[in-house]
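Okay, so here's just one chain, in structure tokens, the form predicted on its own.
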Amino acid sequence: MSFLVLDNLQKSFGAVQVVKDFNMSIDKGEFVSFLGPSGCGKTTVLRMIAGFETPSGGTISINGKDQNRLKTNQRNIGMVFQAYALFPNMNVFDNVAFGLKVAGTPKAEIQARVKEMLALIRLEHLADRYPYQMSGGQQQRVALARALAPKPQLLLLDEPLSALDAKIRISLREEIRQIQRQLGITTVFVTHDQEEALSISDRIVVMNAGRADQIGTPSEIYNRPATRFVASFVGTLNMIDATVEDPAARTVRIGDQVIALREMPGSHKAGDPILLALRPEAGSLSSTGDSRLQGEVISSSFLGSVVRTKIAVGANAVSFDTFNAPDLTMPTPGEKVTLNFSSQDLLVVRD
């Protein structure tokens, strides 16, 4: 049975709808990344589950209750947020001990539960500091363990490294995975970081105008993209507009060459038009592959790790990654090359 479900979830203010027919179950234990750019909301989403946004339609239900009806205080939930939100006037042993405080909870366990927290996100050197005295990724961690320290039935994060320069959201993210792992709580994490997502989640909803388009593994959103927007948002992806030659053969045409799927999904007939997607990295001047298109570079750019050289094939522009090496020698624009890759890697999305 799924611990979280939405059914049919939706969300509107004034005449605008910015959640639209949501339906999502999420398995206990599980963590669950909804990715998407601004205002496709994710955040809305997440408000709802938490209680600080009510429905304008459907419903919430965790571990088979009814939460519509239920205050946010009533919920059991954990929520940490973007800004941190820790009360500048307590030290961090008091921030993190603030809800079982509010809870009533004896003040041995208070004592016991905080400690626990403190050692778990390795600060325990630190429970007699004050937020000002304290870094960005710090002040995350106590946000994290003042969330935690409840025992919380289900973990909301809202964006919250994405006030962290580069490195501290790589070493935090990991460490917020390795806690949810150990705890084995439930957890849904807001992002519009693609890399986050992908490297922590086990599952990624990928939202656009207020709807999942797409809701699947890591390997399967960016390996296999179902709609335009999609394949267009995760990683960098070459869109290629060809049209049908053949649906029996499973070939289609592009400018002058013809080539052949690995699957044809749905009916099209002789001369619709269809849309490819290709990575990047799926294609090589050097490596032998079933597909093959001709064409006339363009341009080469150095991107540090790989070399990114841009081909024309038809009316569209194809880009492939090659990986740098110092002895690396590229195609120099107008030069003629052909471009290899797998059949499975060229995909047919939904426009």
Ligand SMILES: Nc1ncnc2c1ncn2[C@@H]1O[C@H](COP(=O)(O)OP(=O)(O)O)[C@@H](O)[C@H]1O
Second form
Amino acid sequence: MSFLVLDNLQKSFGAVQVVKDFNMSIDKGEFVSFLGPSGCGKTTVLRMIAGFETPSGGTISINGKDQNRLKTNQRNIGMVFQAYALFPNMNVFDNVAFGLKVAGTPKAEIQARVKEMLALIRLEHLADRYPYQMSGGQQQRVALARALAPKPQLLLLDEPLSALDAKIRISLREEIRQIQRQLGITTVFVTHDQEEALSISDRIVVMNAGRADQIGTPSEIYNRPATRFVASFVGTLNMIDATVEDPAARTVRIGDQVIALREMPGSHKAGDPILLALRPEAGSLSSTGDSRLQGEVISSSFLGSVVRTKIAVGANAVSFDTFNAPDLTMPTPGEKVTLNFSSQDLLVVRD
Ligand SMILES: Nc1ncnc2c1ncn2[C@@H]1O[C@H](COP(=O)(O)OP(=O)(O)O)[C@@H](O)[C@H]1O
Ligand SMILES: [Mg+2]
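Would you mind giving the form predicted in complex with the ligand, to go alongside the form predicted on its own above?
Once more the chain from above appears, this time first in line as the rest of the complex follows.
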């Protein structure tokens, strides 16, 4: 049975519906990210789960129990926010102890639990520090320890890393994931950063204007984007506008070239527009793969580990990446080239 179930969840503020028919089942111990641009409703869904907002429709259940009538403090949920929301007038120990004190936990038990939490985040030596005496990364680790101290059944993290600089962000996300695995706590992590979501999640929900566009593993989301939005947001850079040539032969037309797809959705008729996606790492100029497109080089840029070449194919600009090598010759603008790829990498996506 799923641990956290969001069933047809809705939220309107006045006349504006910001969460629409949101459905999601999360297993116990799973790490799920909500990924989407600013304003798509991620925080609103999280706040409904925590009980800070009342849904306009639908239900939330945790461990088989309907949460809609429960108050925030009855849900046993730990939360970490983007801005360091530590109590500025309390030291690290008292911040982490806060939830336990409110719950009336005996003093000796609080001592032991806080010690355990500070060991978990490797800050035992800073128990007496105040928030202003610590770096952003350290403050977020304390916020995590504070959220985990009362042994919540669910952990919600709302863009906890976005105020930190790049290097700390990467090391802290790995640390969060490692702690989450160690405790086996079911976690929902909100982010607008696709690389972050891809790197740490069991599954990702890609959100677009209050809806879940696609739910899947990082590999499914990246390799098989279902919609134009997912393909563009998650980084499948090449979107190719084509028209259906012959549905029975699974062929499409791109400018003056006709090419066969591995699969053609049943509903498509000759002449219909069809949107295709091709990941930049799926193409190459060497003649490998069972599909090819003729094009003309627009530009070629050296990005360090890869060289990204943009070529014009019909009215589309298609980028592809080649790993750097010391003897690599860069394609020159205007050069006529053949882009080779495997037909299974050319996907049909919903527009
Ligand atoms: N209390 C509120 N009253 C009115 N509109 C709100 C309120 N909270 C959020 N919104 C609106 O709902 C939409 C989704 O917001 P939010 O869930 O914060 O998005 P995200 O976290 O994905 O950036 C935004 O357009 C936001 O302006
Ligand atoms: Mg938000």
